[in-house]
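Below sits a lone chain in structure tokens, taken as the form predicted alone.
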Amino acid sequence: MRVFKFGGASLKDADGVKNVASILQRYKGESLVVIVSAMGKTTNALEDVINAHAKQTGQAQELYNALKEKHYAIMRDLFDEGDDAFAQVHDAFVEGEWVLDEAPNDNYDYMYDQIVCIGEMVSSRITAAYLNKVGLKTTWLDARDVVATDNTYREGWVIWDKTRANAARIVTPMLADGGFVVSQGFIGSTSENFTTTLGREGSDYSAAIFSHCLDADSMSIWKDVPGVLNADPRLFDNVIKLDRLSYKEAIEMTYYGASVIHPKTIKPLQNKNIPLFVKSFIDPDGSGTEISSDTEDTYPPIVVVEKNQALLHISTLDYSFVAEHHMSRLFGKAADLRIFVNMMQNTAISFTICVPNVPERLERFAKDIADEFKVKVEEGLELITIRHFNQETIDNLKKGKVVLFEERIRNTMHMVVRNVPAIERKAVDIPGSK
């Protein structure tokens, strides 16, 4: 039994859906759970709808209707007029209409989850219907009936014992009946049946949850790259594919921002020793990358660039030392606001942290600690992480940048940098990659 995950890039249009179906034809007759993301940039479009509704700009319904028409246009390329798929997709869109018909909820994160989930619901309906149309027996499954979470909206924490029980009760009989099961990534449900999401780009994590709970033999993520690369090819030349990775190395890469896999994906797989394959939906015959326990630990330099970072320079108002009780309060507040700390450093009376630049959360953070601390925010930064670094790699990556903050821990180096505007980074080689 396997679990496959297809992201938005693979399902961005009718040709994408047809290509996914052609890949799945190779596995006809196998026991397979297929997790899909929203189509193309649908999640971004739904975020625009949510923001318009929250601010009551009057444009929310217009934006939503445009998104609906985009999906119906894709469907007209896939189905005959009057196909049941149109009614199924219409019903999925109605779920979002109900939220838009009401006044904006005071809890923005709650409202966000109830609307943004529509992308996955519609995508999975279209995919399941098309697979059935081309002769691949497929059962559609609402992931919210399986993935149980707490009430942390936009970052739901999985309740594992309940989710495992749901998977055994619902999914196992579906697989025993034959054919594929198609479900959604990114979403779960609270005990009150409210939709939650698992964090942006969380469909990989959803596939890992299903893999873990169903004791899958393997999990595969289908991407638009040949496998896991040692750097982002959009930023660097002469990158290479890594044929094999250990769970540990994959966790390190995703923790520091490698976008090829969601950070939470590896742990549920490693706990049951389930291998993960990163494959190309453009070249499905390619070897891809295998992530498992049975791998070597010798790697070339691996570079991860995480953009849109901010440095928070925090200092005490009364010039007292930054002591343990100060740290406790600062980290407690960061945890409450889901501010992820990438790097940190302290002096006698100040504390500096590198975090993703989410303005509304950082503003709330500064406001909530203003009685004891002053906060200065430095924006427009990048965090560069180099695993298995060498000096030549470091020197190359520092070209055209001002380094504001750096640290080295064993075989990992981090740098918070600001680009010098006149310098282009593209075409910079990564030493050791050739």
Ligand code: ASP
Given for the second form:
Amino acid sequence: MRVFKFGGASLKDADGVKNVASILQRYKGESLVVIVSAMGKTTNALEDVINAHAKQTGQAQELYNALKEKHYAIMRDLFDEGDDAFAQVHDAFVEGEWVLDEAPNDNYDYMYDQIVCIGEMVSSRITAAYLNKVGLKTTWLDARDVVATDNTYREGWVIWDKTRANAARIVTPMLADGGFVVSQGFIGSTSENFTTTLGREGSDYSAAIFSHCLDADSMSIWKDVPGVLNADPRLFDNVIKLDRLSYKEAIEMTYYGASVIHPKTIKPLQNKNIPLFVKSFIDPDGSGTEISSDTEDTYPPIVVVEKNQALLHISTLDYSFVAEHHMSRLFGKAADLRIFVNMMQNTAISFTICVPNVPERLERFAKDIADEFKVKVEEGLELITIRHFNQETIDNLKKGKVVLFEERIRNTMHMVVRNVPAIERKAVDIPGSK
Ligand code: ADP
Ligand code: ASP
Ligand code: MG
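We have the form predicted alone; now please give the form predicted in complex with the named molecule.
So here's everything in the complex, that chain up top.
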């Protein structure tokens, strides 16, 4: 059996749904689990609803209604009036309505997950119903019955044994029954049956969870790009497609921010040696990228840019050396607050780390260690990673930037940079120059 994943970009409108169905026609009769994300930018729109509800701005219901109408408009293009799909989607939206009818929960992350999941519930209902309509037998599955997590809301940790057992008990018989199974990415549930999410853009990871637990022969993610490229085409020209990548290369790229694949996706696949294909939903005949274990290790320079980084300059208050027990405390605190350290460097009495800039977490970090350390935060930075670098690539990337921090380890180079602001050049009177 195989697992496919279609993301928001592939399902952004009625034509997108039709295109997904036409791709799936090619696989008619195969044993296929299809994982879908929310349509287009639905998750961002649901975040706006949640924020409005949390702050009680009075706009939550209005924003929610607009999102509902957007989905119903897509459905009117796909289904005849009175189709069962309308009732199913209506029921999915009611799930969110219940949360909005109550006062905002003190636990923001919990409330977030109970509402944001609606995007995937609705898109999966629409996709499954449409596939059935065009003659592709499909069973709809609630991913929350399969993907078991702890109760870390917004970043649920998968409980693998339980998820594996659920998959065998629920999904395997569905597949044996013939046809496709359509389910949601991004979501899971706690042992008390509350919804959790796996982190933004987590649907690729969901597909990998299903692939791992069902021992899939392969997994394919269908994107708006021809495959994995050697840099993000939104940021760079003249990018090239990488035909084959090793798991190791893919995990390094995604860890440092190549957003084409969610970073947690590779491990569950590597652990079972399941190949991952990155394919284009615009050009399904294109060869795409194959990520697997057996590839020769020669690559062109690969560039990954992670924006919104901060440098934390941490120094001891009493001029004592930064010693092992300090490191242990600093890393323990970072882990507790879920601050992910991308790079680090130390001198005798200071320690500098590059981390994603999440201001509330960084403020808390500084406050919690204030008895021993002074923390200076430098914001508005980018982390550029170059794998298989050469001097020409480095020089090109440095243009127009101030490099604050740089490190090379074997075939990887990291730079923390600030873009040089375009300042108006003025003639300056230098004393004594006349
Ligand atoms: P999905 O529809 O599954 O959510 P995403 O939009 O998250 O898909 O991922 C596809 C996007 O990833 C592309 O449109 C591209 O801009 C971006 N991207 C970033 N880095 C790369 C890369 N190295 N190769 C290809 N695409 C990349
Ligand atoms: N819909 C979710 C998000 O936008 C999950 C995903 O698309 O992968 O973050
Ligand atoms: Mg995405």
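If you superpose the two forms and keep the largest set of C-alpha atoms that fall within 1.5 Å, you have the rigid core. Since we're looking at a predicted model, the values are computed, not measured. Residue numbers count along the first chain shown, from 1.
A.B. asks: Following rigid core alignment, is the displacement of the residue 364 C-alpha between the two forms equal to or greater than 2 angstroms?
C.D. replies: It does, since the residue 364 C-alpha is displaced 2 Å or more between the two forms after the core fit.
A.B. asks: Examine residue 375 after superposing the rigid core and state whether its CA is displaced by 2 Å or more between the two forms.
C.D. replies: After core superposition, the displacement of the residue 375 C-alpha between the two forms reaches the 2 Å mark, so yes.
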